[in-house]
Amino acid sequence: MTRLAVVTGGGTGIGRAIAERMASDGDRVVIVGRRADVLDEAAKEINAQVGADRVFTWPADVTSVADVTALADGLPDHVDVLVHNAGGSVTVDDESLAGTARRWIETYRLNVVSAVLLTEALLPRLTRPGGRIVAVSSVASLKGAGSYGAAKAAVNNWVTDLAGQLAPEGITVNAVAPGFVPETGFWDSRRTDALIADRVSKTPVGRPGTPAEIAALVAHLASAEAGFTTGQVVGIHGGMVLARL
């Protein structure tokens, strides 16, 4: 039976790679994001690659209650996989206390509230047993990185708590924690040769990661074979954090 997956932030970078991998595996995928033109282009290209109309789009801001409600109401009655990839860091050009508050609050809203809202909206529709929730966290959540690292650490804690709640219903909840993956929108305005060299020098395997590698791990955690894995934050960062259980 063909599964239905919902992938937020699915128009570019890691989210697009996840959508492509899942569509290649035969799933139907709804990609969600704020830019309709980006989503449409991604869906067109992925569908051409897989030779079938398996990727569909839904423009939405997943930090908006109204947008999330409309998305949930517009989806089929059953959702099998939910991937929370929307997120990122927030820059505020204001050194005041008010600017600091905006940066921290908006970063938390973008990374944590977005995942919580969509999960709560779709929870009644998730397949039982067999539903899968995967959140894209970050190695920053394990090493510390200001407001962004703190927000991703909150995602990890939320995943752990939700996994315990949903395990008796046969739904798994996990997170992946990528390291340096330069071919993403997160690095678009900062991706210089010097930055890449610096980041790679701090990665034990000596190279950056790729969106396809992150997508492969997400695909496994979303698969039937991963039914005994839940409540985990799985690092995929080239050894930047070692021996963490």
Ligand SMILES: NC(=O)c1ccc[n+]([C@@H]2O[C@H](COP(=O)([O-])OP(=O)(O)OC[C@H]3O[C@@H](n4cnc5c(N)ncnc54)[C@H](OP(=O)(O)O)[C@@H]3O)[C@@H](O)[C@H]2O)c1
Contents of the next structure:
Amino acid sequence: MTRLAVVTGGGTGIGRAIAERMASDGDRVVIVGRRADVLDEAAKEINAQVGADRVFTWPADVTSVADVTALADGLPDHVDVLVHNAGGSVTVDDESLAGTARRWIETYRLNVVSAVLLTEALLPRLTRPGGRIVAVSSVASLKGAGSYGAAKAAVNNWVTDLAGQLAPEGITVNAVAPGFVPETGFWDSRRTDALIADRVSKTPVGRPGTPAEIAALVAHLASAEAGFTTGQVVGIHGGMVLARL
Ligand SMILES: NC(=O)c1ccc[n+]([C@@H]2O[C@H](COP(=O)([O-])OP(=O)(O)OC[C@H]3O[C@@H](n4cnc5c(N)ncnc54)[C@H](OP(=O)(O)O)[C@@H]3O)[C@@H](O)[C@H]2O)c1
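Same protein, different form: I have the form predicted on its own, so give me the form predicted in complex with this ligand.
Now the full complex is given, and it begins with the chain already shown.
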């Protein structure tokens, strides 16, 4: 039977590659993000590529309770796969203590609270047994990266806790922790030759990762054959932690 997947941040970068991979594998995919035009363009291109209408769009801010409620209300009764990919670091141009508070709180909201909200909202309709939840964490969750690393570390902890709760119901919960993936919105404003050279020098395999590589791992964790893997944070970073630690 065709599965239904929800991929947050599915209009660009890693999320888009996940949507593309899952649609190519035959799933129906709802991509969620704040920019409707970006989502529409991605859906159009992926559907043309797979030769079928498999990708659908739902513009929403996943940190908003109202938007997440509306999304949950608008989805069909059964959801098979939930991919919490929307996230990133939040910039606040305010060096004051108030600015610091905003940056840490907003980063936590975007990377952690969003995933918790959408999971809570969709949990009643996740397939049992067989449901799959995959969160996109980061190599930054293991060391460094200030508010962003701390928020991704919280994602890892939440994934482990939720996995224990949902395992008896046949739902797996895992995270992937990518290293440097430059062809993404995450790096758009910072992608210089110098930055790429620096990051690659810290990546033992000697090259950046691609969105398609991250998508392949997410697709595996979301697959029926991954039912014995749960509560894991799977690194996909070309050995970057070896250089970081
Ligand atoms: N690129 C890397 O090197 C790297 C490494 C490790 C982990 N990651 C993680 O990978 C994930 C995907 O990021 P990416 O690298 O592919 O960058 P990206 O292209 O910027 O993707 C982030 C996506 O999330 C969406 N988004 C952001 N805030 C949102 C919100 N409040 N509500 C709904 N959607 C929202 C964005 O769309 P809108 O702006 O339209 O909402 C965008 O499509 C993130 O969790 C990031 O932390 C990236």
